[in-house]
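Here's a solo chain for you in structure tokens, the form predicted on its own.
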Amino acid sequence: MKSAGLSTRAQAVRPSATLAVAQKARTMRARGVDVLSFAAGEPDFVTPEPIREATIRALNEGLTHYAPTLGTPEARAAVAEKLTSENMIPGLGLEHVAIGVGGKHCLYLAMQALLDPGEEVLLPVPSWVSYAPQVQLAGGTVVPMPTTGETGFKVSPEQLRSAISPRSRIFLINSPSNPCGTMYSPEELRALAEVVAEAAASMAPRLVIVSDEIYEKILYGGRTHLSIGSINAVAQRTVTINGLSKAYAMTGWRVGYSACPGDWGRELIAAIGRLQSQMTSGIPTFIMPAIRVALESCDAEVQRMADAFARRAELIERRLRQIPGMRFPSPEGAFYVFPDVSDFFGKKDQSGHEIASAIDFADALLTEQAMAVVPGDDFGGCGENHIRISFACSEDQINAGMDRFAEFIGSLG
């Protein structure tokens, strides 16, 4: 039979390299290999007890029925609290807040109810590998905003100016952030934010802020996280991304949520209602109260994970900087590390293969050493010079993989 095609939107996107990576790895597993990944973000520890509880029990009492779209109003009403009590973001009720499948989904309605053809994403690259296909499916462009190690990943209050135009529709941030492991700090974002509020007020009236905060709460060297959408100059034009994955240890689980308070963010709210109703309608009902107990009952959980992921922030950076060549900043929240690897471009592997790129790099660590690393060219930028290096894992799985890592680096000639 002759292929009857794929519509050209199918074909444009490019899949996740995270993703790629992670199965190339268990595709190897199977064969009996010993891989140590380093590729996925996700958190090795199980989701907390009283979370489970909470499943089990609306399970027991049969809440296996459909739910409202954007989640039932106790648990839409527990984010609406987090928000205004944690994050002192004013005005937000539980008609400002839509819950949805991750925080990834959360972010895709966003791009699809704010985004009209050829409208622009000021987008600080490198970046999360999914946020530019998304403006890519909803129709938009992206333009980026290249930053580097030396400034930490982060874009300046002039480059964020000299980047808007009228067709600004959304600045994108994420802090802390994927892949780079830095953050901005309160100051940094309130300077951004006063660049955002003076463009909305001139050339860029659509201009609002897409504020991606899954990594809040994964914090090191006693950092504190801002939430931009708490600064009263943009708070009403700020649309705050959260979920429970990382913080929470639920990957699986599939809990995001996005809020924005005011009129427009009522307004917001209801057309990703709209969208979401036709795409996957809400979250199994059972999990809805497990959403009010992990924000009003799980913080001594939360921390412990957090003190465990800044011990092994601590340890991946003190071996990796005993290993030559290695160029990085320092993990100020998220878990991943992401170093500079292009002084290894021209080198060759074991199998006298030149390593050109991010890509060959990682491919020989996986190939020789059985150690998975995601390449960085997929998150745009000076990425294409990066590897990323998910730390959420066991020490001993750290120190096991710094081992074939220095090892690794050691054969290259």
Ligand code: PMP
Second form
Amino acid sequence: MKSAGLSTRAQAVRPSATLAVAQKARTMRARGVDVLSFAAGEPDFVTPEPIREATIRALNEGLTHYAPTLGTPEARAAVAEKLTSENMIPGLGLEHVAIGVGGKHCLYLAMQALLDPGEEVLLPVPSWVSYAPQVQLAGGTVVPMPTTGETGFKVSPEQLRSAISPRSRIFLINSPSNPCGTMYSPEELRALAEVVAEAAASMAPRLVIVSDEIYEKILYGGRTHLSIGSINAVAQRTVTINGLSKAYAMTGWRVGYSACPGDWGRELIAAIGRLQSQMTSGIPTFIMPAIRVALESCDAEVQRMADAFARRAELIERRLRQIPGMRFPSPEGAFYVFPDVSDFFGKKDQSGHEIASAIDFADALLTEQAMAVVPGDDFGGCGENHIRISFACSEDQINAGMDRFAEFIGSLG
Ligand code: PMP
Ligand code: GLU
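Please show me the structure of the same protein in the form predicted in complex with this ligand, now that we have looked at it in the form predicted on its own.
Once more the chain from above appears, this time first in line as the rest of the complex follows.
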């Protein structure tokens, strides 16, 4: 019998490459292979105790019914207060905040609420694997802005200015960056904000910024994070996306949020609420109290984890720099290094297969050394010459992984 088929949309969408490699590593481990996974971008820490305790209490108190779609007023207010006092985003009340199913679905809903077919999303590439498919699912068009390691994978104000058109709808920025591990300085963000403000006042009136700040608390070398939404010229047209997954080691909880001030921000959040009410109905009710606990009383735990990431960043950089041919900017934030491995293209692995791409490189590394990394292809742009190594794992694993990695590189002929 002929297959009943699938929608064009479902056929076209790519699976998440990061989740796919993480799953492959898990499957190999279940088969007994001693895989060292540097694939998933997720902290190895357990969620801090006060957050877990608040949730257990909430469950025992019977918070098991539906909650308001965009979150309880207490949880939304906690997010608004955090973004006001810490991120200096002006004019935020709880009506400007939507809590949703991880940063990922908050981004998805922002795209759904913002994009009409054919509208353009200005996207610095390489960038996180889910942005382009989400734009595609919303009927938008990605306008990739290529970057290179030499400039820290950052777009310049001139580059942004020349990419803007009357169809520009979103400038999507992710700082610190997954997969690049670099971040924009406050001055660089101000210059980019100025370009957006100018364009919005002239040829691109619908242009807004979507700023994914999920790695804001994982910073190295004394760097500081600035929320682009705190800059007055663009504050009323910046949607800030964040979540608890990375800073609080809560990937499995699925808590994210989006926020935007002003009248337009209120309208946008209401639209996200309508969409969310037809999709997920929001996050589990018994998680709501934990949001306030995380945002208000876990600074010490967050700092302890950030310090551990900083030690890991130093260690992996030192180990990688000892391997000939590794080119990458030093980690500045998030927990990734993104080396260019194209010098090894054309070489052969131990079983004689030629390494012609980052995918071949990552496959051979997994097969020969049981070390999982994400090939850079799906991050776009020059990503096809890179691999992403997530160092959100113990120093012992980093040392063992770097031994395997050095051996792998040494064995290529
Ligand atoms: N943005 C970036 C850049 C990420 O790396 C991630 C991690 N998956 C997310 C958003 C979404 O994370 P989550 O859905 O777990 O909040
Ligand atoms: N953001 C993480 C990563 O890039 C988790 C997986 C995902 O959601 O893509 O590995």
